[in-house]
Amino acid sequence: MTSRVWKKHAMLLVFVLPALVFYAAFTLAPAFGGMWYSLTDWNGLNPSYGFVGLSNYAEAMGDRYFLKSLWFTVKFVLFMLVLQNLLAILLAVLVESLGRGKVWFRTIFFMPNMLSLIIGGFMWMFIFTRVFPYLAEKTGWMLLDQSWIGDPRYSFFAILALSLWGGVGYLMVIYIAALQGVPKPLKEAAAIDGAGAFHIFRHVTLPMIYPALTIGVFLTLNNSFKVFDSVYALTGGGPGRTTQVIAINIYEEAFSFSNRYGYASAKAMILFGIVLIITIIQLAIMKRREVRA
């Protein structure tokens, strides 16, 4: 390696190193430090602890509230995979045919992702308790007057519209650049050969954007696997534990009930490995239709 090529190389180190540093300490080492206390049975507070082995991921495996939190997690992801991602690209669809107004309506459909889901969780348990009601009594539709937060029938559905108005905005945004990045030419042609608005965008724009449907799905299977603050503001994992995920169950086991630290690490690293296992296999197929399409 010459005298230059090193030297830039070492200022592209300088560059990088502070962030490397904050990256290290404040997300590697704990990742490492959870493996590490997944084998013990600290409790998080003591100094001192003993090693326990794999007999924490056992006794997860048998944790009964710990697979129904996995099920119930599991559902959310599948139903947020197929929505998000569905009325992210109509909403970017329909933006985009817009003419003078599509600035706004961008603003407007991506506010609700400048917001902590906290906040969203507290605004929208407002409208379950008082704005339904006081609708269905005006309008007569009995169906708005449920006990959304407090039935599980309904609770379900209640964490997923909060999670779907606090997600889509953000995945409208990708879909919309890569929207603008079809070439008007191909859809021209398409148009002029007969082709309908629907056949236009199955066999021309969709395969163009289809780098950002697996951006998409990514984000959509990492963020829903790993959701907390929505279920914890809406509902906190109750009524029973119904709609408890696994992040809450992490939680709660950790500082709330018995403060398992070492227990609940195990559980993490069990939701670390579902993850990576699917995200992996998740990519590698995407990838691959990418180059088909």
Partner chain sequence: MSMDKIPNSDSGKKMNRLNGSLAMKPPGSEGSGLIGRRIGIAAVWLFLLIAALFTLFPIYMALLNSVKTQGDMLTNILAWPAVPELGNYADAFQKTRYLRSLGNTFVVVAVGLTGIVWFSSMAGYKLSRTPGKLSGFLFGLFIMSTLIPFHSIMITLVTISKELRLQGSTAGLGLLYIGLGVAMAIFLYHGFVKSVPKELDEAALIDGCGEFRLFFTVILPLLMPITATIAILNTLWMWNDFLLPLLVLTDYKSYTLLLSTNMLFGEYNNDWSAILASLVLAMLPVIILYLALQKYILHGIAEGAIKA
Contents of the next structure:
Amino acid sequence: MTSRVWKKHAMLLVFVLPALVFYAAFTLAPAFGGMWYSLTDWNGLNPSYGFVGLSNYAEAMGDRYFLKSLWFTVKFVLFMLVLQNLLAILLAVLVESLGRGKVWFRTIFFMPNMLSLIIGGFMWMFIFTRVFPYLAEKTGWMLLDQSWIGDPRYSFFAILALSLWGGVGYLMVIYIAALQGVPKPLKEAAAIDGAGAFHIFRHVTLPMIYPALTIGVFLTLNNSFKVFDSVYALTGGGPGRTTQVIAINIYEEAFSFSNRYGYASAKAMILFGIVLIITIIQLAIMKRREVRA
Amino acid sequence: MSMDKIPNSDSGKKMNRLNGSLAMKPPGSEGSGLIGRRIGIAAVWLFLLIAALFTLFPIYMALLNSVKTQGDMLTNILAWPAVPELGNYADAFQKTRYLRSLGNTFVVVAVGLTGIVWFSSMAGYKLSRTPGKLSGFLFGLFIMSTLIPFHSIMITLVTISKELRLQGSTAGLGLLYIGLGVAMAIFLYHGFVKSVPKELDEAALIDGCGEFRLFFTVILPLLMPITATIAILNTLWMWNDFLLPLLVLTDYKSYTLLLSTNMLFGEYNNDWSAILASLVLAMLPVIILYLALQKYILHGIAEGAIKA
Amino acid sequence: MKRAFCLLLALTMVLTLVSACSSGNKGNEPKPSPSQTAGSGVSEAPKKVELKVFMTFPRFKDQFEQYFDQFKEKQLAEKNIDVTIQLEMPNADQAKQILQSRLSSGDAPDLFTLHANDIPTYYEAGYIADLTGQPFVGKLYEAVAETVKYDGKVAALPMESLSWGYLYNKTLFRDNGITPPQTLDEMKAAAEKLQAAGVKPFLLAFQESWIPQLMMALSLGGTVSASHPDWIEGMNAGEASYADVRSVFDIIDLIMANGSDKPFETGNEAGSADFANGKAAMWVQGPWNAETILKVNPDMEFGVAPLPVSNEASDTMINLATSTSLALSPKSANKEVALDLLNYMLDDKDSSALFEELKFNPIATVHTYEVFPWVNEASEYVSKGKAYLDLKLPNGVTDEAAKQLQSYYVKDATQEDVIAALDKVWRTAVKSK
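Could you output the structure for the form predicted together with its partner chain, given that the previous block was the form predicted on its own?
Let's see the whole complex now, leading with the same chain.
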């Protein structure tokens, strides 16, 4: 008996070990290492470093640029949360309502998602810095003739446009999958009852895609807080640090010239804390509503 | 060509059944309803066409201007050139060391994907099948990390990769991806294995087959659907990942396609023809793959998101 | 039997895993250098050597590639060595970071460029080799050689020795009856005059942050050298502040208020093209850009003038600096060939043509080409004593200033913010020494 249990556990370990080795080396160790370094003044090069307690965290809390990047990121997340999900649901519903052409549209809308946002960012850079000024000149539509990359007021929207362009398709696919799960008889019954399209959507479709909404909101929150590529490609966080998001701020602190690994690790831990708290709150709320719906 | 065929197979049919049920069907008499419905459908088409235009616009502009000289671009950015200038592509091909970069990207993805699929299918299967505290603990250990943002571990990860001398090598980067990717894959396998009947294991074991053979000859083939999903998700992730390669691949000879493109962008800041050509070249493999496999990819994406 | 098979399978799997790991570990161990393995003894086959060269001159890629080709031929002919050169030229804003990560990961290029002001830091860290006694040293002008010495040793080969201020378009100045202003008020008047004539006084190209930074380099350099000689010492001792030299913003404000549009969409190349085409009358940019400008418009006439920083004409001075220098990594596996290449940069026969083509200032006795007009213009100020040596700021301060000036332009940072940020980074730099 005991030998069988032992054997079972041994087998389990043998099966899990390869994954565990890699996971421990490249995910767990860096995570715990980061927590440790966040309490030191390590500069990434020097072999010796000192323990500084929570002073890195205290410094981060008073770091103007870190707080600004935090605020910029929050603003970005809020815009993304609303716009991305709204657009994705809209596209999903409309694409699903089509007969012919459905496949085409789905293929097109998802396409940017296949591309790296670095590539997308450079393409949009071309649009913003070359095509828009040209169009503005030809059409006289001066709205287009802004400093889309150089003026922080506009570059926020440039970054938003790029991120939506690259992200909506993904959520749309998820919402489409959810819509396909809505049983047809339910909708037919509602339609016979004389309910309008909007009513059907509101009272039949929407509750049914609620689980998908949870996923959509979850993914948007998670990804937008970690946004890096689109900002890096478009503005690099500039001019100055005006469009810096948290990820860029951490990157700059750690890998640009100052190399303050310890301090940057503290900022990274703060980012982790924020993501964790928000995810827990969000999951709790959505789960409760889901049950009620 | 395969694009309009594949989706019309079974999943397409399923969608067709639902077709129209969501279209605008305003309340009211039959006659006006029909007209209203027509207008509604027209509006839907119009909206979707505009959205599609918006989506394709940057790609189209990149393609269009990548075959123009700088001069043509300045005269009319929207027009096709009288004579397509393919020299930009030769230029970009050489400046991004295209084949080498492409090869590097393949190595990274191949190493990473092999490891992720191989190791996490084993772990996911066994964790799902073995009850008990140890199993629960290990599973929890893997799941724990899925919330940690990459930026929170990147600094130390780079240090570790330096220590292990993985920095600068494409295969080394692939190994890092294994460590970063197994958690999510284990989670997906863990869930999927539950749908595989346990009786199979027992029957095979009674036949005298050992655990490993059972797994590789009987179980692994049955996991194919979720393996496909995992392969798609991870390939996309590794192929398009920018930050980790940027930090780990220090030598431009080992640069991935994305890094080479970024490098070219930095070096030839003002030379949009070459940059756009390089962007098109960088997109090409992904777009081809997408158009060929789009049904599976879209399915895999939805599957992965919903399960996770 | 079956059991044995399965055991074997398990074993191989563990083995592959272990070997995969360890091969990953060993993959990057220093390989024996080609010079040790190849061609020892056999006299006919040329020895193969590969050099990695890292330079921050993307705009001169063609010229350097060609020059290196000449070097390869020479090596093959004289020493029977077949050299391949991996030349890497990232743009200036990314270069420092890339180089830094290479050096710290032990993956140093054989030869790399750095700013002469960074020599102390790099030398202390053991990233650059001592070049004292190399043949090129004797050819350098004495004054230039001084700028690359640290601790009495020659630490790098200077490439650019500069006397610089801002660039101005001589034609536009002549047409509007302006001569280079010597005080702040004169500059203001000149800008107004140009504006009235419909000419943009200043070109702004801020996309790459090192360019706006030049304004600070000049205004701080002029201000400190003219009226605050103890300021740097005070800063290092933690007793001074950028607030003490707040007047550095006067000229910066003036330039920004009279600058061209959309500066953040204009990089160095686009800026050079705009300046060459007369889109603005002045550009705070060094003569190192001459080649890039003249490539666009070979007939362009531009001059170099000192930037006024106050209303004292005597404060208006030319900045003397050695910027980009070429250094050797002490870890280079092919030191001899690398040194040959380094010395070849000041080759008796070929160097002069290269420096002339790049439109660099002559820095050594081997440079026999006729001096460019803008160099003469700057030299006149120097001979009148209106010049100072570029300030040596601690590491990171220049980079921070670059970011801050971008923010300052878009009004995301006030003068107070800029002062606070620069004070802070200076303190951090001093502390980490």
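By rigid core we mean the largest C-alpha set that fits within 1.5 Å across both forms. Residue numbers count along the first chain shown, from 1. All figures in this text were calculated on a predicted structure; none of them were measured in a lab.
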| property | result |
| --- | --- |
| After fitting the core, A24 CA displacement of 2 Å or more between the two forms | yes |
